[in-house]
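Read the single chain below, which is given as structure tokens and is the form predicted alone.
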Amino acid sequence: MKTETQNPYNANMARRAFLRYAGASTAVAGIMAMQSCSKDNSAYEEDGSGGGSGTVDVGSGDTGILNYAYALEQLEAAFYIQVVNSFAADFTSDERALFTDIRDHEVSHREFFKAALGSGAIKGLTPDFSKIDFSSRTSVLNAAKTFEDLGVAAYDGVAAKIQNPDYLVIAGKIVSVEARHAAVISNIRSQGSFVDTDQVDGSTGLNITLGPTKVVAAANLYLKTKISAKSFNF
């Protein structure tokens, strides 16, 4: 019987192509992001120089929802930037390539929301990754799963509240990429777990969702600049 372990090279290359196509579809939705996010080193600096301590409320309405997503994308982008800048020694070359692709996606997402929100954007947030051991592959993979699963559940949890249909389309395109990230990270951690029960409700076949209260609490564990969604009217 042929299994993936008998041909790991093809399997890994398929996963890399999978993520690249995911990034391409998001670029269509976020053309402004791709224009503002170059491939030089400056594009990968943490977007948090104006952050610091304190609490930032994301606001209300569609702008609040976009800022909510922007906050999560800032967190993810900062995480993957640090991962790629200091890979754990036991990451394979294919895993390094995958994480580099994911970093590029998250930076594009972050820059898209920043550009789209303009003067309405919340400030750059300062992450707190003291709970993550970036020298440990296991620690990094566990954190990546936490961030990706949280992001997908968060988008799904607020999608019904988006009023502007154009925003809803963009959110749908971005969350589909985040779900691909979540699937591949889960599969790297444990082969065959790409649709695990902590991600998808087996009885409905639908992704598990989380409301803003739980998402904010989880995200704030990794932020020095805390966020709040108190202005949401739901």
Second form
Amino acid sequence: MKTETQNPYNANMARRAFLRYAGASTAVAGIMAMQSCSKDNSAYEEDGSGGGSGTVDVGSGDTGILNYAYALEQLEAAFYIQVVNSFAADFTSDERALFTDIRDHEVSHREFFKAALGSGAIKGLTPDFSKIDFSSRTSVLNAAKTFEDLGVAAYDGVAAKIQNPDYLVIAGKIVSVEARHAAVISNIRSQGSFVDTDQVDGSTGLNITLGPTKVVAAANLYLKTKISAKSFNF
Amino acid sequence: MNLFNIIEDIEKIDPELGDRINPRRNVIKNMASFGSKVAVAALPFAFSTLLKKAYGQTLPTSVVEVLNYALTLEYLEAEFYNQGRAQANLIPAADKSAYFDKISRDENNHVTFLQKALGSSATPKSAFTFDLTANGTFADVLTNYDTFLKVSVAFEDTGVRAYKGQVTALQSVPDILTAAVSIHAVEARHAAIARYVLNKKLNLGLKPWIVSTTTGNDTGIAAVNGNYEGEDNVSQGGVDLTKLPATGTSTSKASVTAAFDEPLTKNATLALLVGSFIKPKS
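Counterpart to the form predicted alone, namely the form predicted in complex with its partner chain:
Entire complex below, previous chain first.
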């Protein structure tokens, strides 16, 4: 902290101060415009070291965490858009309504992060859903459970690294909706499954959390544009 | 739960942690042998023991307050499900085994977890009397399954909001923040299921998520309007979600309010519960 006040010309620190200041004013949308004033303004990089050329790194600090969330929301939104565009024949009308709602929520999350990150946002990611049979209700439910449980574990796992309190609250607002999705999808897939041992620790009642290393590996199974989160090495 | 990360995290906030746990810091630096000898299942207990050792009575007062507040809410929820499950002919057997045995297990686990984290600072359950009817507002809550489900929905949705309202108060204790957001997610899982079961029973058109149109409250239970106040917010971090690019009805008020759950302050939550469901003993 002393460094920050004593070295006001340090670009990274100045950027962090900007982030804090902007957070306090609650104008998230304007943050990235300000950030672009700094010399090091690329919130993401594409390089060949993270798993093939074209890998998109989410960046560092709070911006990195927002981009990390943005990447996951892009994946979820793309998945549900495809599910709803070509529903497996044996989905009931109630299930279709739920999936359509979830699609809309994930699109909202995706568009929120895109707008909030502005010029600091990573690019649009191309998914790879070749492992999912969209004509099979079972295949779709399995994938949906994977994505929702992964999302909840990812948000919970990274929450304590978020510096800006406003971002932390917004992450909280989203993760509980992801948890609602996760519970309902899991219960449709197998009645009575919503807090199973792969979702909730049966001895503490705490949701399972995952750090970015495991989350990125899991997400990349469904992404043609690979992502990395090198600043979040846990 | 990664014990090594936890120690590192606490040390970032409190560089003297090692000294607090044991003046001989190498005991902590040699955590590898500790970790390998402690069964994974015992880690949460070992962790809370460690925390207690580290902070003892000096766990920041603000954190103790937040955890005791959470503990009070968990006492209420655990009491509600324990009593509900004990009533003959209240919860149908199929719903009990599929849903409420599990929800009850989690709530009781939350109580235990918070008590361990708080150690001797934990407020005992005996400090409160719980009135599950809320002074008669839900008089048949333990005899009428519909009422039981409605109160369950209100408790779970309120629990989600209450935890969310405390996250910024826990930023100085990252390990506790992670635990709190993880409990918060489990409350949200419960909330979705309680809503799902209530809707299946009464066909109310109730979704597993909170859909706000005119007011925040979508449950049709007027007595809990206050529990949903503010859920109709459509703006996040200065971004109006109804004006973003749309797919389907993603920019409708119904959808954007469902896509983001809202927090509730401690004072607002306590005002809703204390004096009705929760009565401190004098």
